[in-house]
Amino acid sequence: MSTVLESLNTSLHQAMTRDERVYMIGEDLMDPYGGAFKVTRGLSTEFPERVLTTPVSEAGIVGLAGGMALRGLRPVVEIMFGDFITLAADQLINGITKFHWMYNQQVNVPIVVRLPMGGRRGYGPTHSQTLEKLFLGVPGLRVLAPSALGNPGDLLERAILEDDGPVLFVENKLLYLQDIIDPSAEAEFVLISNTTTETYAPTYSLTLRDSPPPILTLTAYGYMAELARAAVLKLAYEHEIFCEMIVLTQLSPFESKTLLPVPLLTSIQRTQRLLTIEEGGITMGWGAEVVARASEAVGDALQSATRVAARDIPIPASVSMEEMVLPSVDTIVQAAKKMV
């Protein structure tokens, strides 16, 4: 059994071994430090000419990577704290995501930007945010978020080697030390389906083993899938509310033909109730888009929909206050109880 961090680190080693066009760029990546969260540990030792440590300039780092991608390389950028991807928004939104169209599809920009995101570590308001919602819906930009389910390293490796467009790869910090869960070998859950999007990102559908038919669909991504999993168990054992859990890894773009990933759409049609769970702020968030698309897709068949997310205030440094701002297992359980 390996952790999410080990899986991601292994995938970076494999990607750089398989394709000499892969470069790693970011701050403080060199061994023995190996990056702030150690995901890049060992890379500079094994590939000294292809790991570039940079000054503290997120706009410069992403701009450099964009130029390298235009010249045929496949750079991977690490933003030390995902909060500071805002400094590179101009490079991404006004350049990198548009070049393929601006130059009549004669160029590709295969760049993966890794973003350690999220709170619950006491890092304070500028190092604890979950900001991917700012980039959802940007044309030409894929936003991926691994969970502990399946193989997060495989998702990263495929993004690096197979995707010819720009990708934001959102890594919740609390996932790094989580053990990887094989969804097909869960003791308490049954894997209903494991499908991929129109590209390569998996969607997992799970329900409790030997439970009655679910009456509520929970959907989440990243570390929130861990909280959703705990909430599903608590709802079943303490309140006899049985749920189906849909874990997404691709947040944007949504599937073009069905409005929503097919497993999520199918689950909503079964349960007629939808609860979305995310760590970012609730206003204008991912959950709001999912609920809107669910309503468009199934109409009156959607009897009830609720969003669980962070409060719309900065993340405090105090752990006790941080817990009041961010969603928890209990907030998920309470929201579910109100719905049914």
Contents of the next structure:
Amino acid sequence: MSTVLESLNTSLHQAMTRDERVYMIGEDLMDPYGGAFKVTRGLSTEFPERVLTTPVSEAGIVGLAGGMALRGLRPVVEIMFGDFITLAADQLINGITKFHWMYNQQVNVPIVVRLPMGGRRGYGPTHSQTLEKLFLGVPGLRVLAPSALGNPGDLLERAILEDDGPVLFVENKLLYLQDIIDPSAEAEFVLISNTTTETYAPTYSLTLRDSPPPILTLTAYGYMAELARAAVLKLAYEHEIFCEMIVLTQLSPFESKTLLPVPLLTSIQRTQRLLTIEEGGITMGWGAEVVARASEAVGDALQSATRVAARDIPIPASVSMEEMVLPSVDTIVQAAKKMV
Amino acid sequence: MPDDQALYRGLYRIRRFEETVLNEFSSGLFYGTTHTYLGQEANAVGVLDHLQKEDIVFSNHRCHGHFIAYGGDPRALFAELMGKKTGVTGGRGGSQHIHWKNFYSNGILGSTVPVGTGAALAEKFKDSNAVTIIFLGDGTLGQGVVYESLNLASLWDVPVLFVVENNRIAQTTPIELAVAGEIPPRFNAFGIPTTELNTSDVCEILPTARELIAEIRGEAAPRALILHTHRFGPHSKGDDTRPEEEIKRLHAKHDPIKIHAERLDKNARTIIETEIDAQISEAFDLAKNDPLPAYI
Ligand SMILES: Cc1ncc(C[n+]2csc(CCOP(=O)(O)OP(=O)(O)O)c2C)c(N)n1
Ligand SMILES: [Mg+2]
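Target state, the form predicted in complex with its partner chain; input state, the form predicted on its own:
First the chain shown before, then all remaining chains and molecules of the complex.
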């Protein structure tokens, strides 16, 4: 049994071992510190030449990594807190994600930018956000977010070694210490991992073992998948509402042909009800796009849809207020009960 | 050292290309925008003449002169400005966003500086011995990411030459309103040795650039070259806010073509000019007849 943090750390070691073109770039990466959240621990000891601990220059290091990628290396950038990605937004949006297309497909930019995101650590308004929604839909950019399901490290390793385009890799901070949930060892849920030809990032579907047919589809990613899983249990045992849950690991781009991952569509067609759960702010969020796509894809088969997300205010530092802003197991349960 | 005739060819080729662009913009054949290199030709020719095959150039919005001096095909650049399929980037990038071989440009001011620094660092890691040249204007010195990059380039001994083309103006804003203090200390503060030249004479730029590029290649460390220069044309097209007398004065005193022409006899000059005029007009005509992209 390993944690999400261990899984990610192991995969970084493996990626650097397997491919000499992989470089690790970020602030305070050197051992013994090994990065603010310790995801890069041990790398600077094992690969001193390929771990670059940097000045506090988010735009500079993301741009620099973009240039390294243009010239055939495979840099991985750690942004200490995902909130700081706004400083590098120009490098991503007006540069790195455009080079392949605007230079007429003559170049590739294989760069992974890792973003520790999310709240519930009391870090306050500028160190607790879930900002990836700002980057969803940016052409030429893949946005991935592992959860505790399956193999987060494998997802990261494939992004580093196999993806020839830019990737934002969103790591919720609360996931780091969670144990990984292995589908084959899962007792309460039937957990199925699905992949498509469009991406290497899997979509997971979960239903309670030996339960009646689900009447509601929940979809979530990252740490919200953990809360949603707890909500599914509560809904079943306390309210006799049975749900199917679909967990995405690729947030952007969406499937070009089917609009949404097929397991999600199939589930919506079965239950006719869709509840989206995300930690980012509700307005113009991931859930809004999922609901719009679900409606376009299944038409009248979608009877009702609801979004659970953070309120549109900054994340407060105080634990009591933080809880009032972010989605919780309770808010998910309440939203689900209203739908059936 | 290239001979005077070759240099004249290089300068005059850019001049004719850019004059054609400005003159023909009103005919509606070009689409979008342009920033001509008129008056600054000696910078591109003087700096890029020393490049080896593996060397890299990061250019900016004012990239036509850099591209042509790098060896880029005028027809492909005309075609790009017309949005044609045969353009440098197939009509996708337009005037400011081109890529060919080891030449890259981007229209976001300053954004190329970290990317170019990263490219240079990658080449250092790969032991390719390549030097990277990054062109930027005086106005671009207002961008913060430039200084993040200078810091990184110096900390990590990145083999890069920062070339500031100081034409003392950014679009319509004179340097007095945009750049505080002096330019060289901005580089010196990061420990980057800086050379300044105040000339439009390609024969003065050439040896200095050669020396700097050799130093960078030898030591794998950054250098800066500040070229005080003059923009003859509008910022883009027809948007010059400067008095006409000032432009006339610049032409009279600082024209790189005229300065270098003095070194050639009249006969040799006429031969070169006739040859290049024909080349450029042929390139233009070919591009004009090239097809627009039919799909995306
Ligand atoms: C980030 C950004 N801001 C503004 C512009 C618009 N713009 C294009 S060129 C220019 C002036 C640039 O001046 P300078 O760096 O001195 O270069 P020059 O045009 O003189 O060659 C401006 C403001 C831009 N392209 N990118
Ligand atoms: Mg200028």
